[in-house]
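Just the one chain here, the form predicted on its own, laid out as structure tokens.
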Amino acid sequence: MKRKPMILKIFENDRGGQIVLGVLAVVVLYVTFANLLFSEGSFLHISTYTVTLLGKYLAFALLALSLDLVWGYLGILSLGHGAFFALGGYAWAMYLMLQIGDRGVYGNAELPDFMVFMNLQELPWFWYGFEYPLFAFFMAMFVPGLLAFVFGWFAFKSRVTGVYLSIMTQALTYALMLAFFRNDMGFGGNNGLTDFKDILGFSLQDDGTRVLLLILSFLALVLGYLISRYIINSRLGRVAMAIRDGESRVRFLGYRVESFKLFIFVVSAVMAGVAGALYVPQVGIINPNLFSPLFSIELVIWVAIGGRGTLYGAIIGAFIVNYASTYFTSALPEVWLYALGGLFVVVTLYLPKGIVGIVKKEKNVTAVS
């Protein structure tokens, strides 16, 4: 008997994911070459800035889905995984600020501008080696993930669980928010780093950058979903189900559970680790406030409203509370923050499985009929 591909096996039975994919390449596809391809007095043209709005709203979905894949598939609820998306940014902004050579303001080609202004004479040690792209991409991988292994090696040997474990991850997203916030760290205090002009030689302002960005962020996010999906559907994702409903009884049948919540952790951070390296280079900033624990919870709000514990949900969730939040923040900045709140509440006490769930109960619902 013929065996199916792995795409296919990866895809088995995942009907949702498969739409939503699909529906996101159709959207990459046509944005591309609307915004290449048409004049601006066209009224088929995209503009650049929906361009980049969509490549933010993909890695914003690519950490809902690192999310989704501890929250939903392992129990572990994280309220300070933005700061590994936030780590995962620096990093590569790094790279980034270090291209502007002597362009910057104080036409320094060796230091940064804000190190110019804080009479710094010489690069910090921790930045060597991030005027090389590679390195940069691995560290903004490395850090994470590094990031995650010490916090969930002691974390999980120490069997911290629930809602102590929840309060320890914002504990220390808040943490790292206070100690980027001083301007001795060497990160721009609350500034951040900004002003970036190209990568990896191309012009950030040039519009066939902005879509190889878009691309980028697309290919990331299925890249994503694939690594998830396979996890999920493998011994080990079958174990991590067993830790959420049971881990006691999980742990009383000899698995080592600690070892399986560290891996699926360290995955997690990792991914969100590349979601903000690719955010970064197409909003042109980044500074602590992605480390501030809001940020971090209304990252909880995106999976919960999509539907946690099924990775497309992540991503539904995603793009309906940032597209909302573009929207609103504009038009009733006002409201917006308490319509945020009170949907998270309606949704925790009458959708509990999300967006995706209400699709599923009226399929079912006419399946029967």
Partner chain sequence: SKEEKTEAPETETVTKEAKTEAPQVDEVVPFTSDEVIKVGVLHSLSGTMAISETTLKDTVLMMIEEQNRKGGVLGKKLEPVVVDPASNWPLFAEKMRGLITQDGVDVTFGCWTSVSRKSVLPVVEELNGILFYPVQYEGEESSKNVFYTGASPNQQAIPAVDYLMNEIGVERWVLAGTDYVYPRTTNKILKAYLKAKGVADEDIMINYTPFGHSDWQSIVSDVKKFGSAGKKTAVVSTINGDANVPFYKELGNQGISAEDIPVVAFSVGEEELSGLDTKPLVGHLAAWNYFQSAEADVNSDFIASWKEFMKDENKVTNDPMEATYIGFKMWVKAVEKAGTTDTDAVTEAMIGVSVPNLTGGIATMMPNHHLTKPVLIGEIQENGQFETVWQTEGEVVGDAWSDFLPGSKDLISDWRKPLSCGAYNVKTGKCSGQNYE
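For comparison with the form predicted on its own, kindly provide the form predicted in complex with the partner chain.
Only a single chain is listed, so you will not see partners or other molecules.
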């Protein structure tokens, strides 16, 4: 049997993924050029508003993808995935915060405004090092990964499963939310971190920077997709799905279930963290609300709407639901919850496999290579 290049193998039997990523690539390219090349007045121009919005959607899509990996393929319904996203976001926001320097309202070069305001005399120890982008970016992956590792290590070893695990993830994010809301935590409390000025030396107000962030988000999404795809296509992926369907049986075959779960859970958390780091500079604020259980549930809904266990379905779901909220909150501000709530009910009832279920008839098991 001849070995195919890895990338081809990854995309094998994945028309959906090819199409979704292809379309996204075209859109991102188009938006990039239309924003940078055409001047504001031109009807071909695409506003920075759209660029940012698209960037946000892409970050959300990566987050949804990471959730689909654990939910769709490992069967862990994480109701706290927002926590990993938020932690990644906070880590990167800390870097952005320290970039403000003495441009804050108090003109304090060492301390961010909210610390001056909290009467802190010096930077708390856990802020050390975040002025270095590499370190901050590493932490944006490391902290969510570590949390996932610690939480997963205990939970999987104790064989906490099913709704128990789901509710524990919820408790985790809820506890983090309450903790981050506390002003004494040193992360800005309810107001969170905001008023970022520049990133890696580029001003965040420049269109060019925003477009760059958009492209970066897209690349991160593609990379995340490829990694996920590779994992689920490997035998490890098939073991994961077997764990989803019959965890204890897998053990009798000699697989150490908790390692498999832990690996995928941590990979997913790291992906969510990266998504968070991409999200923050584009929306310009991070606040403990991202830790709220409600956000994490919404996240689950994106994936379900798109189509659980298909990866690209998660991307579609994230786009559709978020676009729907963006659209409805402006166009039908009074009734948009009816529209959104209705959408959820209708999709569940009539599209049990999510939106991708309409197109996709064949079964979701990847053939053996």
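Since we're looking at a predicted model, the values are computed, not measured. Numbering follows the first chain given and starts at 1. Each form is matched to the other, and the largest set of C-alpha atoms that superpose within 1.5 Å is called the rigid core.
- Relative to the superposed rigid core, Thr348 undergoes a CA displacement of at least 2 Å between the two forms.
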